[in-house]
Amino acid sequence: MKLLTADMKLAEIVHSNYLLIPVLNRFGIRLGFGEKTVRTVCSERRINLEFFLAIVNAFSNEDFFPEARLRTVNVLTIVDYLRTTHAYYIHAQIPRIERLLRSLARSKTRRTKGVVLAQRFFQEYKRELLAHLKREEEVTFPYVEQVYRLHRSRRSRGNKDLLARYSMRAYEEEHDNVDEKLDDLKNILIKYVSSGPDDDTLNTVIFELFRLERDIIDHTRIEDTILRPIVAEMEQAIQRTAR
C-alpha cells in the first residue's frame, strides 16, 4: 500500500482505508472536511502533521512505523492520543461489541454453549482489559507527565523520589498483551457457533472483534516503541541531573 502523505485529500485517505474513520475522530477530525489535503486540515486543527502522518500510515501498512520521526513528537501529544483512544475502546467499540453478543443471545437460533461462551469469555476480556487501561490513565500516563514536566524544568528537587516510585522499566514489565484472548474468542465464534438467519450479527461481531484486535496490537506498538523509549530516555537524564 502506498504511503499517506500530506498533500493528499483527506477524503482520499478515507477512501484509501475506511477503517481509519474512528482514528480520524481520535484527532478531533470529523467528516465533512470537503476537498481540503491532509495538511490543511492538520493545520486549521493544530494537529501535529507527522505526528498524525504516522499515525495513519502504521494503521494502514502493518511495516510502516516510523520511530524515529514519532521520537521528535511531544510526549504529551502521543499520550493525549493514547487517552483518546482508550476513550474510543471505553465508550464505543466495546459497548458495540456487546450489543452484538447480546442479540446473538437473543435468537433462538444462537441459543448454543458457544454463543453463551463468547460472552462470558468476552466479560473477562472487558474486565481485563478496563483494569489495564486504568492503570494506564491513572500510574502510567500521570508519571509521563511528572518526567515530561522534570525534564523540561531542569530540576533535581524531587526527582530521586519520583523514579523511584515508578519507571519506564516497571511499565514494561506490567504491560501484558491483552489483546491475545480476542484471538480465542474469534475462534469459539468463527468455530462453535454454527450458521443460521441471523448470520449478519455473527459476522459482523466477527469482523469488529478483528477490527478491535489490530487496532490494539497498533496502539500497544505506539506504546512500547515510542512512549517508553522516550520516556526512558528523559528518566535517564533526570538521573544525571540528580547525582
The other form holds:
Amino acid sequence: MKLLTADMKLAEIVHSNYLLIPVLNRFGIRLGFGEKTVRTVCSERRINLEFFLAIVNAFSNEDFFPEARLRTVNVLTIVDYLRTTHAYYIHAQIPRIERLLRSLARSKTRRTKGVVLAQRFFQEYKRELLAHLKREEEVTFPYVEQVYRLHRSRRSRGNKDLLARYSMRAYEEEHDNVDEKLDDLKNILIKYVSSGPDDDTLNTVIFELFRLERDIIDHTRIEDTILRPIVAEMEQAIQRTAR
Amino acid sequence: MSASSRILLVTPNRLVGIGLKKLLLEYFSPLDVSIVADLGDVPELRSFDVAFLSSDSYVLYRDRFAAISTTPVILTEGAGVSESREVPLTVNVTGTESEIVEQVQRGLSAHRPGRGHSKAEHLSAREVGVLRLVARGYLNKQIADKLSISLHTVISHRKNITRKLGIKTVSGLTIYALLNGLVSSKDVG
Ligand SMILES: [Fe+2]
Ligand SMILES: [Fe+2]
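Can you give me the structure for the form predicted together with the partner chain, which would complement the form predicted on its own we have just seen?
The next block holds the full complex; its first chain is the one shown before.
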C-alpha cells in the first residue's frame, strides 16, 4: 500500500483506502473536504500531523508501524484517539452487526440453526467487548491521565497512592485478547452457516466482522506497544523522584 | 507443516533478479528467495526446491540437477525457445505479468504437486470425543479423567482440533459442536 503523506489531498487518501473514512471521522474530519491536503486540514483542526499520518498509515498497512515516532506523541492525544475508537465500536459497529444478525434471525426463510447460534455467540462477545472497553475507560484511561499530570508537575506528593492502586503492569495482565472470539465467529459463519436464499445480509455480516477485527487488532497494537510503554516510563520517572 | 520453499534465482542481471524476487514474494509468499549471479557460486544446490536460471547456465550446469530433486525452471526470451522434453518448464521473461505469473506458478507447483492446504482435515474419533466434552463445559483435567488419557494428550488433541477447524475459543467450539450435531443444546450449559 502506498505511503500516505502530508501533502496528499484527503480525497486521495480515501481513494487509496476507503476504509479510512471512519478513521478520519475519529479525528473530527468529516467528508466534504474538497481539495484540501492533509497538512491543511490538520492545521485547521489542530490535529497533530505526525500522529495523524502514523495512524492512517498503520491502519492501512499491517506491516507499517512507526513505534518510535508514535512514542513521542503526547499521551493525552493517544488516549483521545483510543476513546473515540471505542465510541465507534460501541455506537456504530456493534449495533450494526447486531441489527444484521437480528434481521437474519427474524426472517422465516433465513432463520437457520447456524444464524441463531451465531447471534447468541455475538451477544456473548458483545458483553465481553463492552466490559473490556468499560474497564479501560473507567480505570485505565483516567489513570493514564493522572500519571501524565503528575509526571508533568514533577511533584512527588500523592503519587504513592496513585501508583499503588493501579499500574501498567496490572493493565498488561488484565488486558485480554478481544479478537480471538471474533475470528472464531467469522470462521463459523464462513464455513458452517447457511443463510438460506438471502446471501447478501450474511455476506454483509462477514464483511463487518472482518472490518471490526482489523480495527480492533490495530487498536490493541496501539494500546500494547505505544500507550503501555510510554506510561510505564512515566511511572518509573515518578518513582525515582519519590525516593 | 514444512518451512517455506527455498527458491534460487540465478542471473547476472541484478534487475531481473530483484524483479523476479518481488514477483515471487508478492504472489507466492511465504517463500525463501536467494539470488546469485552464477550457479558456480552455489555449493548446495540440493538445498533449494526450485532454481530459476537462463538456458545458457542450464546447458552449462545440467548435470548438477541430475541426482537431486531441485526443479530447474528456464528463463527464456520469447516463447517456445526451450522445447526440449526433459525441461518443459520455462518462464518467458518478455511475456506479460500475468503470463509470467502463470508460468512461475507452474514451475513452483511442479516441485510440490498437490501439496498445500487443499487436503481436507477431518477430526479423528478421539478428537470428536474431546470436542464433545469441551462443548459440554468440561475442563481439560476432567476430560483426561473421563477418557482415561493424560492431560498432555488432551491438550494435544485440543491443539489439533483448533488447528483443523480454525476455532480457538470454547464458545466457538461449542457452537461448532451444536451445529454439527455432536452435542444437543440441552447438553450445553
Ligand atoms: Fe481499548
Ligand atoms: Fe484494549
